[in-house]
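Below sits a lone chain in structure tokens, taken as the form predicted on its own.
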Amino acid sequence: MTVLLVVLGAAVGAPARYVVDKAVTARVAAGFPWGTLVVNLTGCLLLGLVSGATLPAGAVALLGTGFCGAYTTYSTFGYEAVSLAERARRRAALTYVLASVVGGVALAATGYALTS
């Protein structure tokens, strides 16, 4: 039963990944990944909801493991920073990775105690 709602978890974040980023892209300036950026964000941030609730182990195994786990893109973070390092944009790249890890672990955080 836990693996069909890790699947019908991620069944969900994948596509809610691909429409988020394509709406925040079609927003602004193209050149820095603010999409996955935001996915990574949210992601982290709900997680964080999740992790300080009190939920039962198959709501976890949903939202949790399944959704935030197809929603956010560890490797798209890191194909994007190395991308914008190869292009000379290095500063970028660093305001990119600060950005994700330290608002990542800020955000989810956050929920955590919102939820505890």
Given for the second form:
Amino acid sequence: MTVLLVVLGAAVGAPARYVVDKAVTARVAAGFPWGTLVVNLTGCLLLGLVSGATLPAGAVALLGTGFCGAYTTYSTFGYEAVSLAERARRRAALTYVLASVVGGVALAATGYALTS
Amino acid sequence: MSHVDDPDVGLVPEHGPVIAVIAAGGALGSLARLGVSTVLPHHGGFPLSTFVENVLGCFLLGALLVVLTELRRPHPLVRPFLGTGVLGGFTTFSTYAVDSVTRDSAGVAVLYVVLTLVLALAGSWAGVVTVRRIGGAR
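Could you output the structure for the form predicted together with its partner chain, given that the previous block was the form predicted on its own?
Starting with the chain above, the whole complex follows.
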């Protein structure tokens, strides 16, 4: 049952990441990975909210492990950071990494504190 | 009326198959993530499974994207399926952030955040460089 809920959440979370990324990148100047940043930061806040609350195991599997797990991504984040650095855009790479990690942890803590 | 600023233009209908393969890939990637976290227990409060998934996923995406963008001309659905779907679903940023918040020890939390970041970025870079060397790209 847990497996099914995780798969179901992920089957929605991964395309949601694609749609949000496209919606964000269409609205901002190219050259900085705003799409992934918005996806990862909102996903951190959402998982913080889910993790702080006392939810049934099934809801955690669906929303947390499934949806938030697949909605957010480390692999695209890593690739984009390395790509920026590779194109000699070290400052943008550093900004991207710090905004993702510091912002992600801060939003996760905020979400967690709000519901726990 | 300008469509330039409307991000939804182009999402349908040609984005239908892309969204479908991302959903399927994301489901597969999450299954693999669930598998790794079942096999790898946490060591002394260190979230080992998420750490391994994120570092490995970064290496694999770096390698995959060099193959798909520099070495081969794949079917247009290959990258959304394997990259955005499978590896996007396999790795996770939200669990990384929340796991760092919920550690009992601040030392373990900092070690986890920094170690994942350094090795994941090194992994992305290593994936790119390794495949370029093997494939003779650039």
